[in-house]
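A lone chain, given as structure tokens: the form predicted together with its partner chain.
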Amino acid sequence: MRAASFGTGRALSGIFPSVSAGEKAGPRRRFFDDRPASIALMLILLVAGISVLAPLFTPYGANGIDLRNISSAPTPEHVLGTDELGRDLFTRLLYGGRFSLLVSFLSVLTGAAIGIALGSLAGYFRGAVDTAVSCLIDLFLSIPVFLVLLVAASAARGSFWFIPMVIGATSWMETARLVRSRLMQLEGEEYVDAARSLGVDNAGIVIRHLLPQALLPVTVSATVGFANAMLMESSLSFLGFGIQPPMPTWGNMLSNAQALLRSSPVAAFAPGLMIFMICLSFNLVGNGIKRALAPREQ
């Protein structure tokens, strides 16, 4: 599997590898095989294109107030009613998971490229460097990160992008230990020494031919990751630290659930259980490749 991912494994698109001919039952196959993480894919997938298509399915818009229907029950006009200002809490939600998504999407990229450069630059150089990095790990992951995250969102004021930055630079260390543990099995293999005698550069060696066999365990960390990072933007919008209304995610739209729980328990239960069904599906989808990777674990 190993030579096949080398060789043809890089070019193909997707997460899994290619299925040599004497497998029979690939892990591509045994993925689609299990079909809760199948159907969590497919819930992902479903929801993301909604609520990119959101204009298609929605008459109103994100921010549109509807003032004779203010804190309304579920109508035929308002399917799920509308939140304290009068605003279609259905559309909301739409427009929500754009954002949503798009903030987990972003805060999971920017962890996984600090953990893929430390962690590359640990397995790599090896000795001081790896030392250095390793003790960033270690400290990263005995201090009360969330803690230092919520200081680190309210300097951030909701800024759209920053949020995603401040999640990503607090959630890289698995990523880093996963590629740096990986790429320290790869040291010493025949191709990278050749390469090496080619007159490959450092750099090359490692983006060209060591990485790519690290992109599978780092896969299924990033799917988890997803969800980590949708319930800690949701965590840092319901205390009001997140993402500002009146851009609506899921993690904001939930920021006053607490006072709607008696008047309006739809508003404020709706947004929850998006998040709760799309972070249970990353975690299903990651699981599933895990098992589909390494099936005897299980």
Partner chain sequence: MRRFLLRRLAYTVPLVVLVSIVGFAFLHLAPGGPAGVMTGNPKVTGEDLERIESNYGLDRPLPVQYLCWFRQVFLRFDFGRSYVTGRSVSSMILERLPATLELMFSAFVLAVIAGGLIGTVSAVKKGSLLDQVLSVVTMTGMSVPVFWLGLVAIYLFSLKLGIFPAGGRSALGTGGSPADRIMHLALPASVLSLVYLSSWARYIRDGLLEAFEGEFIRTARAKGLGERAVILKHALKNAVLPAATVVFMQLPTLFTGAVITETVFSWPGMGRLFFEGLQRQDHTRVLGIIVVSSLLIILFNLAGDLLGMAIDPRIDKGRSGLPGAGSRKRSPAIL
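I've shown you the form predicted together with its partner chain. Could you give me the structure of the form predicted on its own?
The following holds one chain only.
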């Protein structure tokens, strides 16, 4: 397990600062020495890899129908059974992972982009800009986000690309606060004054000198945000307002499984377990990154 962890660590070394030979335990080493976090990261990568390579693990298509087996219990031919249309549930679970993970990723990417942009403006320019952004953050925090998501998703009729945009547009506030706070700490540093004296414009100072030092806390926030985005998408899909069938996601598989609870309980258990495992894993990874980056006493 330790060898696998360090192999993953080399592949993802860009997340953490490099570790010099003289350090006893740098952030990267501390992260992969954290057993729950490293196992959670490998589980996420495993599920993502199997989902992307789904055609290699199942002979059926995501929407392939077997009319001889409708709403069937697990069999050797269909290891998780079939749904009310005769579609293989294991196959749909794998393809559903593709779309659920992609929606969550796009949601986090959208939220991070908005949060970084607004947080940078507030933290660097301060004054009226900071006041306006802070009021906008407070406004969004006071809005019942899930109600907004329901209304927007209903209006979009379950559009695959619109759902993550809406989730991201209502979940950028913590990122904005983190970036704003970090830039306010760094804005008075000598190297920033030196860059100004050399004629570097505001955009160059923020992008080249300030933002790179604010990305680590944003990474921690993004891992937790990934789990929240998956829960939001699953909730919307379960209620019928998210990604619409026949495109499978773990959320709409849960919704469809309500009719199969008696004949095939595994139809609800399998996607529910995947949502639970992936959300828990992202939270463990986020906690692991936070602990790895925490200052250590010499």
